[in-house]
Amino acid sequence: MPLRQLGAGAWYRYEPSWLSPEASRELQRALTEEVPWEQRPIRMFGREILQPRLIGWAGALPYRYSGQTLPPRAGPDVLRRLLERVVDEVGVAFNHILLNRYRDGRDHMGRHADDEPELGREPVIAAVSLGAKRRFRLEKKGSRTKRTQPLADGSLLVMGGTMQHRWYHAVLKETGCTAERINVTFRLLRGPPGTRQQPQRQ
């Protein structure tokens, strides 16, 4: 996958056809049927709102974001097999999976960065997209600089370096989109919520 440098150590890689159309379609069907989907409240700007999408997750450690904590949960075998393939591709021992299910173009993801302390100083995060193509917006912190990366069915996106500390990302609303999309994201949690990576000895 070609490396796309965004400056100051931030980068991402994008492979538009990481899965074949047949494999992507079968994986989306299996996850739709086997993942226990939920619509949970999150805290935004001091108030609770329902997330504008459905979520699922799997991992041996709890994960906390936006004022909610996801407890440890086992995932279906189809998710375990996908995890093994992503770990082999990216070379990171991911141990937590968060799934977002966008039922149509009204479901979206607001601007944010995955910068929780338990992810470490320069986390690598991978995401597999299944279903409808959606626009992935990158916004540089403290700047008007923006980039849009369409995420295709069966694609793999990997973010790393200083990406989470220097850039926000979001999935934009698309009123003309009537098809579903599942985004499967992979993280390496270094401990329970609040865990901070220890500085390396010189």
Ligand SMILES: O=C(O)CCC(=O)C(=O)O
Given for the second form:
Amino acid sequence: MPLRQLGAGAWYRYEPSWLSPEASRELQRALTEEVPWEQRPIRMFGREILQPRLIGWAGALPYRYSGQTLPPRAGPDVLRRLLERVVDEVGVAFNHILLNRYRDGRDHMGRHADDEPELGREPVIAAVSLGAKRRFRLEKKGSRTKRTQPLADGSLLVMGGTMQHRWYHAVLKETGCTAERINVTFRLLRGPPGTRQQPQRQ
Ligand SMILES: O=C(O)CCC(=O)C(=O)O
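Switch from the form predicted on its own, shown above, to the form predicted together with the ligand and output its structure.
Once more the chain from above appears, this time first in line as the rest of the complex follows.
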């Protein structure tokens, strides 16, 4: 998979056609039907707001982000099969799946980094995109440097190294986008919320 180095140990890999158009369409259909989608509240700047998208998840450990905790939940078989493929491709034993469903271009995701301690020091995070192509914005922390990576239908994105410590990411609003998109994100949780990786021995 093509590798993009962003400096200071931050990198991502992006494969635009990881799934065929037919496989992607079928997966999007199955996930739309089989995942229990919710619009959940999160805490932002001390206020509770509804997330501007629907979410679903699967994993044996709770996952906490933006002031909400997703309890352990089993996923449908279709997700388990996708997890196996992504684990094979990336070589990381992912154990948590978060799904984001953008109903149209008004649904979006604000700037953030996946830097919860239970993800470890340099987490590898993989994401499969299904449906509408959306713009993924990368912003270097403490700088004006920005990059935009369009995420195509059937693509696989893998972020790693210092990416979560040095860069934010976001999914931008796009007026004019009327189609749905599902993002399926794979993480390796090292324990329940707050778990810290043990320091490495010299
Ligand atoms: O929808 C996307 O591609 C981004 C998902 C994301 O940033 C996240 O789950 O943390």
